[in-house]
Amino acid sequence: MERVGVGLLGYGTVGSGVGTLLRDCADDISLATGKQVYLAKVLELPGFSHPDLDAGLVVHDVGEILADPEIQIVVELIGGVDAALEFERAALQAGKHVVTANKQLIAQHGAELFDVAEQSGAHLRFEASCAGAIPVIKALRESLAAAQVDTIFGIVNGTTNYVMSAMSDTGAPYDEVLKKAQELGFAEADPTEDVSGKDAAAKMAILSSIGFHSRTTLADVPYEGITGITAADIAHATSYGYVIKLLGVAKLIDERVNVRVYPAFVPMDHPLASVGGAYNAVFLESRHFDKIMLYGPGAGSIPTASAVIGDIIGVVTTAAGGFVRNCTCYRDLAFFPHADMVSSFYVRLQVTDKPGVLGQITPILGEEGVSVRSMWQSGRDDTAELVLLLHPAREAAVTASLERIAALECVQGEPTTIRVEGEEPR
């Protein structure tokens, strides 16, 4: 049986499960395969010691691996950008087939990568990088390629999915749920790219590349996080028949494509709302197959791992000039301006409480063609909160209004804004 060697760039929380898979299902991967995968070697980076792993495998020079014939797939999962940028090109050039899960490298360099590996012949794959084990990036590369897929939208961060499942289920606030998390394993020690909705943003901007078929980067992605979620804000959604879901949003309009991350309000009805914990999905939406949701966890050892091997095997069993090594960014299209979006919003006012009021709000949205679709006001000593939903509006038309009313002397701090999403067009 034909041998086929994988070196191995970093042997962390997911490297560790890589080579965890390898050996257990090395039967399962020669039935899949036809041949034999095995770990051959290990790059084991300064400062980073793994008492449990071979010392036979282990290198230290990244030029081991490149060097060695029988290592024909490289796997990296060090992270980073700059040092997982220079071998990852190194590794397309020396004619070696790469696997990666690094979300940020794809994002901001995968352009460059899909170059390298295109004169070289090689492979470059990417499932990993996006929702763990959810293999949303062969459904759209594979399943879907012959059909057009209009919008993809969900939860592709199990860090932000877990602290807005729990401070929604037990009251608590924003800090004390993030700081379980982390004692939990589910967010990181420094969570910033996580909870920023950076993370979010570099999956997003790999998705909407492969289901639009044109490029979008990490730096196309305007991205808004959770840091600024608050107990009231959970409360009111609850109470108007919603959840608070942190979303990557990507829509073809009118041959041109728009992506972002940021909260919303999810209909609790709607299929996303469900999805709690650390769990990740995506929902692809298309004129063609109508509604398809894909839902699993979207991080862990061996979740994230399964997802490479699945790339190893469909790397080993793709025939020479296979489509599914190419760049599928085979359009240029323009990117539709966030301002002329049309959304529904959530709003939140700290204002004073004295009659007139809502008397100097309302006439200030409907000048900028905002209406409202419902209302709730309550006092406390001198100060009320109002609760404003919106109907769909030009984002445009929104941001102006609160600008304005920002500026009214009756305003207390600037409003609080979220998107609502996932409602049925009314």
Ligand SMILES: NC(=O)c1ccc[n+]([C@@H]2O[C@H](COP(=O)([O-])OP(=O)(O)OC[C@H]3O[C@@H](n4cnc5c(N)ncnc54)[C@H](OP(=O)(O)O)[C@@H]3O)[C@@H](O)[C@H]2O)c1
Second form
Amino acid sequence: MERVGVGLLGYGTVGSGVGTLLRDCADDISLATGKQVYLAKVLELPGFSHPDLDAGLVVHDVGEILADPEIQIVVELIGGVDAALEFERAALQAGKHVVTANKQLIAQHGAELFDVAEQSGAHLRFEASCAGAIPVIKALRESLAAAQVDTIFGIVNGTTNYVMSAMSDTGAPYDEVLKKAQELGFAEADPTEDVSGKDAAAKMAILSSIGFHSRTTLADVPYEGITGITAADIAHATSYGYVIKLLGVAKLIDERVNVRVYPAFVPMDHPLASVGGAYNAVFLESRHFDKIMLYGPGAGSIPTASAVIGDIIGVVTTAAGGFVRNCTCYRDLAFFPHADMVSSFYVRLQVTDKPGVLGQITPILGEEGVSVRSMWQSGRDDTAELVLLLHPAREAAVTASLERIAALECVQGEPTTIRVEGEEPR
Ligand SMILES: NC(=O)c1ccc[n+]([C@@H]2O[C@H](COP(=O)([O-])OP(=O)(O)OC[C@H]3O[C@@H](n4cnc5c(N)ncnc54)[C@H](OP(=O)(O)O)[C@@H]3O)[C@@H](O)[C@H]2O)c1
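Which structure goes with the form predicted in complex with this ligand, now that we have seen the form predicted on its own?
Entire complex below, previous chain first.
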């Protein structure tokens, strides 16, 4: 049986999972591919050791992997951008196929890497970069290649979904829930990339590029995180029949693309509302297939490694003859301006509890063309909390009215705004 060597860069959380699956599922992989796919070498930093890894496989110079003629596939799992870019570029230039889970690298430098792959005739696969074990990239690139996808939105970061779910379930504040998530291993020691929305933004850039066949990079995706969500917002969401989720939202509007990441009110009867804990789910809407939801574990050693192995199998089975194009961005669509997006909003304001406050706020909304769907007010001492749900309006109009409202003497501090997503048009 023909042997296919794999060179693994990084033997951390995902890398060690790939090592485990290559060893434990070797028979399944050869039955699927007709070839013996084996771990040939592992690049790690000096001083590295792992109880499950034969120390004889470990090298400290990527050149040893690139020069090994038995290694046909390089799997990059060191994370980060600079060294990973250098290693992937060199591997592709050396004619090796590359499989990676590195969403930041693909979202920031995908175009360059696809060009290098094109020139050398190598495959570049990145299923594990988005939503862990969920085969969303394969679904978009292959299964749904002939369907027009109009909207891709979903929960693509497990850490923030765990935090939002736990805040909803317990009523505990953000800091307390995040600390608990770190203790339980659901959040990194430095969770910045997750809680800021940057991790989800990179994934949405990739999903948008594939779903709409037009390049979206991380720089094209504004992102808001969950650090400003309070227990009060969660309680209001519940009382109005919503849950708060950090969503990635990519829309194709009039042949233009809009991609963003933000926390959103999602109706409790929407399928995404029941996605709890660290799970991920991607919701696809299309004029051709209506709706599809893909759901599953978005991270973790073996779940993510299983997506990497799926890519390795895809490369092994298609490298010799058929070819799924690396880069599917064969259109060059413009971006739809964020200010022209039409959204509904939840707004929470602290106001002076005096007669006439509403009489100052509602005319401003009216003048800017924003109408109120419902309003709730609760006073304590001489301040009151005012909660508004707004009908869909151009975001520029909502922003302009809230800037004017924030400048009123009766309004204390900045308004909190959270978009509402997933409602059927009325
Ligand atoms: N963890 C997940 O659930 C998950 C899910 C989806 C995607 N991903 C992606 O998968 C990739 C790997 O993530 P991970 O969680 O497995 O990371 P990790 O646990 O930190 O593992 C990375 C490994 O690579 C080593 N390394 C770092 N720089 C290196 C270099 N220049 N040369 C050689 N070895 C180097 C690290 O060594 P040290 O520990 O000594 O630094 C570590 O052993 C990332 O791109 C991540 O975004 C991860």
